[in-house]
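The form predicted on its own is given below as one chain in C-alpha cells.
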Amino acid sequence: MKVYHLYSGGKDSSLAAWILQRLGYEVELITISFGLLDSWKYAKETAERLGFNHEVVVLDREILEKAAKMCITDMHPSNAIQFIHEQALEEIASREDVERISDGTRRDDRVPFLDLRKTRSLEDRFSVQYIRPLLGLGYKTIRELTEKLFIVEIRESEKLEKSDYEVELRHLLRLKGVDPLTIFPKRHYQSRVLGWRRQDL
C-alpha cells in the first residue's frame, strides 16, 4: 500500500511518515517546489538520512504568485499558506496512480488544515484517501515523540534551512519589494529533523 506524503523535513512531517511506515505503508516523500530556489534539498537530505525515497514535484509558478498577491492582500499568510496547501494535495492526488496521499498536519493547526467538508471533498473528487496520522495528537504529544525519534533543529523561521511552502513564499515577496516580517511573524520557530535519535520505539 504505497502513500505519497506531503514532506517538509520538519518534525511534524518526519514523525507522521514514520508512523505511516510502521503501519505498514510504503511511503513515498514529496516536497512542494515552484522553481525559484533550491530549498527542496533541505527535505532531500532528511529523507534520505531517516531512509525514505523522497521526490520533488514542482508546481505552476502562478500559484505562487497567486499566494504572494494573498499575503500583501491580507497583510498575514494564512490564506496564502492555506491556498498552497491544497494546491499541492490536489496536484498528487490528480495523478493516475495515486490512490493514497498524507501529510502531518496536527490536531492544534489552524493552518494549512483541511476541515470535514474540504477533506471529503478531495478524496470525493479524486478517488484518493487523505490520511493524517497526526490528526489526533496534540503539540505535547508530538514533541514527547520526536524528541525520542529524530535530532531536531528548532530556529528562527528566518534562519532556519527548511524546505516548506513558506521559503519560496518569503523570497518571492522579497522580489516584489515586500519585507516578509511585515507579513509573517517576526519571531516564529519551526523545525527540521536532522536524523534519527532511535528507530527501535
Given for the second form:
There are 2 protein chains.
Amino acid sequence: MKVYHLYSGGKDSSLAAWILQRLGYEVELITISFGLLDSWKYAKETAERLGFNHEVVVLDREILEKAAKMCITDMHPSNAIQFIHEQALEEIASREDVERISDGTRRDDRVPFLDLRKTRSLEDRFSVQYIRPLLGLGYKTIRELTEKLFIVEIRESEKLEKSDYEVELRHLLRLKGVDPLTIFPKRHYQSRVLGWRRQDL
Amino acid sequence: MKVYHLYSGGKDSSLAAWILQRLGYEVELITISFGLLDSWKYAKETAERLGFNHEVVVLDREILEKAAKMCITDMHPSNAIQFIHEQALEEIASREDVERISDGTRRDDRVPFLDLRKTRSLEDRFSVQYIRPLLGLGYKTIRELTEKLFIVEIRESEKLEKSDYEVELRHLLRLKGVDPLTIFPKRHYQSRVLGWRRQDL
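Now the other one: the form predicted in complex with another copy of the chain, given that the block above is the form predicted on its own.
Up next: the whole complex, starting with the chain shown before.
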C-alpha cells in the first residue's frame, strides 16, 4: 500500500507521515517546488533524518505566478495557499501509478483545507484515496504526539529554514516589488522537525 | 496515553481501535448499554477475540426514552442516534480519570457526527482530547484496511447480533407498540467483526 504524502518538513506533515507508516503504508514523501529557490532541501534533509523516501516535484511556475496575483488582489495569502495546495494534490493524484495521496492538514486548519465536496471530487476525478491522518485529531492530541516523537527547532518565522509553499510565494512577491509583510500575517515563531526523539510510543 | 473508545463490535469502531493501538495508545473499549437488553455482549465477545480491554457503561434509561420519542416525532432515527451518541461521549468524558475519548465516526457519516463547533465544545467543557481516527479516511481506504485486518460476518440486518444503539432503540419502540420498520431505513446487510485476519499490515 504505497502512499504519496505532501511534505514540508514541519511538525504536522511529519506526524502524518509517521501515522501512515505505523498503519503499514509504504510512505513516499513529496515536497513541492516551483524551481525558484532550493528551499525544498530542508524538507529533504528532515525526510532523510527520519528515514523516509523523499522526492521533489516541480510544479509549473504559472501556478506560483497566479498565486502571487491572488495574494496581491486579496492582500491576504489564504486563497493563494489553498490554490497551490489543490494544484499540488491534483498533480500527484494525476500520475498513473498513484493510488493513494496524503497530507498533514488538520481538523483545526482553515487553509489549506479541502471540504467534503472537494475531497470527494478529488478522489472521484483521479480514482485515488485521499488520506488525511490528522483530520480527526485536535491541537492537544497533535501537540502531545509531536512532543513525544520529534526533536523540534523553534525559530522566528523569518529566520527558519522551511520548505512550505510560503517561502517561494514570498520570494516571488519580493521580485514583483511587493513586501510580503503587507500580505502575510505576522507569526513570531515557527517550527521545523530536526529528527526523532523516539520512533515508537 | 490511555484512550476510552466507544465500541460497537462493528468494522468502523474496530478499525479505529486498531489505529489507536498502532499509534501507541492504551485502548479501553467502551460499549454503551441502557440495561434493556444484553446486546452489549456481542461487542464484548469481539473485543475479547481482538484482545482489547472492554467495559460496558450503562447510561440512564431516560436517554433511551427521550431518543425513542424523537424517533416517533421525526419518523426517522437520525436525531435520536445523534442524541444518544452525544450523551455517551459526554458520559465518558465527564469521568474524572478520562483524558482522551474516541470513536469510529467517519468522514462520510451523517449521524452520529460532531461538527467542528460541537467537537471543540466537547473538548473544552470536559478538558478531554476527542480523537477520531477514521475522520480523514474515505470509504475506499476504510474498506481496504478492514478487508486486510478483519474476518467479517455479513448478515441480513435483522438477524445480526450487534451492540449498537439501534438494537435497544428498536426494542423500546416495539415495547411502545411502534414498528421500528416504519422508522428505520431498510438496510439489507450489516456486518460484524469476528476476529483478526492479521494484526499488522
